[in-house]
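The chain below stands alone and is given in structure tokens; this is the form predicted on its own.
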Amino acid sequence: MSKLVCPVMLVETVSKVTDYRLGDFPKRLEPGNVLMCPPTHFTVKTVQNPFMEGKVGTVDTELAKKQWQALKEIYESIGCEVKTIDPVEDLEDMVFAANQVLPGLDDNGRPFVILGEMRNAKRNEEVPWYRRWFVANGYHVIDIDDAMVNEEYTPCFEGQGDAIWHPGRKLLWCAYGPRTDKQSATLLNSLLNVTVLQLKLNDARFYHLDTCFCTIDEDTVMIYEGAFDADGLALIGHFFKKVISVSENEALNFALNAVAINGNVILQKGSPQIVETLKKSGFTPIEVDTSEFMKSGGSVFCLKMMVY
């Protein structure tokens, strides 16, 4: 019988939670609008991740600037509304609208966000542009500095790339490695009163929970097991009825870096092993080629926000 009640808590083993199923947890709106960065100052002019190795001065602006356009015309053809904000010069990376916040309704169903805390301290200049968007249309904005003035320091949180809320429900799964640092999912379970389901990951290729996890809908979601330990995996597999494991190759070609819209599921061209199972599974593949973004090591997922 679906209990009535489910505690707010903090989970890293599935031991915690082998007396709840995902109907105990209450229901959650989706976003069903976009928001993107036009890549006007995209570029790589540093390594930060290993995709980025020997990529430095290699981007072609302009195709870049058509691979961002065929994507935001993807969204549109499918109903999402795509709002932009202004690209900033010099912050090459702020294209990537995934990293800077973590949105949500609250229980008064308003909007907000969490402001991240980005690892490298370029990107933490996107922040600010961010929750100056965010604020002019009508979000609360959650600094989570704020909430630490009792500590030493405030731990890194890189919004959507390391915390991805289960489909329709008040449940985040949240990764904790390169990027984002354990003690956030902490901060994250009280400031936002939610279970929040804690994953490590293991592989540094995979270092944003974006780059190995795709939920697909309430039931289904695409993963590369070899990012993930035994925990993390018990965890998947207790909360959704459906896992597709995704190969090695594919994973690297960021087919799990994808964004999935009312059985559609857009993802980078080039992965025919994972197109084919969503195919017979009842989704819709739309491939799309963001080639000169992965240069930078992100995709089709790092490429977007999902607002309200």
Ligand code: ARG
Second form
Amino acid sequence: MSKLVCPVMLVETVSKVTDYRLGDFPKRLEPGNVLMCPPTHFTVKTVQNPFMEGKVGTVDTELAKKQWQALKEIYESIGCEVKTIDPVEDLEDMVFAANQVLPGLDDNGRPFVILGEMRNAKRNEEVPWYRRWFVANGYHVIDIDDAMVNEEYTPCFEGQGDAIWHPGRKLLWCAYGPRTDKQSATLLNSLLNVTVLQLKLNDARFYHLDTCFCTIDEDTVMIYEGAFDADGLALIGHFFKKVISVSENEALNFALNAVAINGNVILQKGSPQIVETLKKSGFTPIEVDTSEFMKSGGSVFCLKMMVY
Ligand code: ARG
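Structure of the form predicted in complex with this ligand (previous: the form predicted on its own):
Complete assembly follows, chain above in first position.
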């Protein structure tokens, strides 16, 4: 039975959405292009996540540049235009272009970004540079704290690292835990007027949603189950027809920090089980090596922002 009103809710448990299916949410145009930041100044200087432990000073910059270039060429080979933002000296993590903002399209089809508020003060310095790029490229900029009633505290929000649109739908998956604060979901819900599905991250190694949750298409997602609680798993199971579970080993090899575009799935090499599963499910895995970036806790997904 079709419903008259499309629900806009903040959802923490599946009980709130049992009456609704994916088709009840409005369609959304996926961005087709990619924004990347050259790794000119990339290195590991301080430890901000478990993957960075023991990695300070170990990055091979020349190899990182080659790996980044190879990834850029893969995007181009599958028909994406790769735009770049100028790297800034001393902002070594600026190369991880997935974290500073969350882009979207408003109801009039105008592109916008919600600016992030990074947990790490040094990383927060990246945000104004990204803001500038998006303004210059015609995006309308929204501050996450525009929806705050008092100005005392801005919750942390790490952009597309923790907020991932459901493919093709106005429905936002938003995680909280090590980086993004729980309160962000409330603000996103009211700022964007979209339903936000909240997921709690339960394992410090999976510090961003993009390390343990990878959407492939409207019906398919790959996850590492151990990163979520029972409520989160129930929500994921409710909205995706096919949930592919990835082993702990492959998840720790950043198999889920992958990018799916039109049936192609670009992912870190060295995860044979998931490559096999993807092939059997009719997708085309494309393996790359991002070893130098993994020393900083990031891989394929982290190295880009999808843009309009
Ligand atoms: N060193 C960066 C950090 O800890 C890596 C960010 C990786 N990005 C991501 N979306 N998971 O913030």
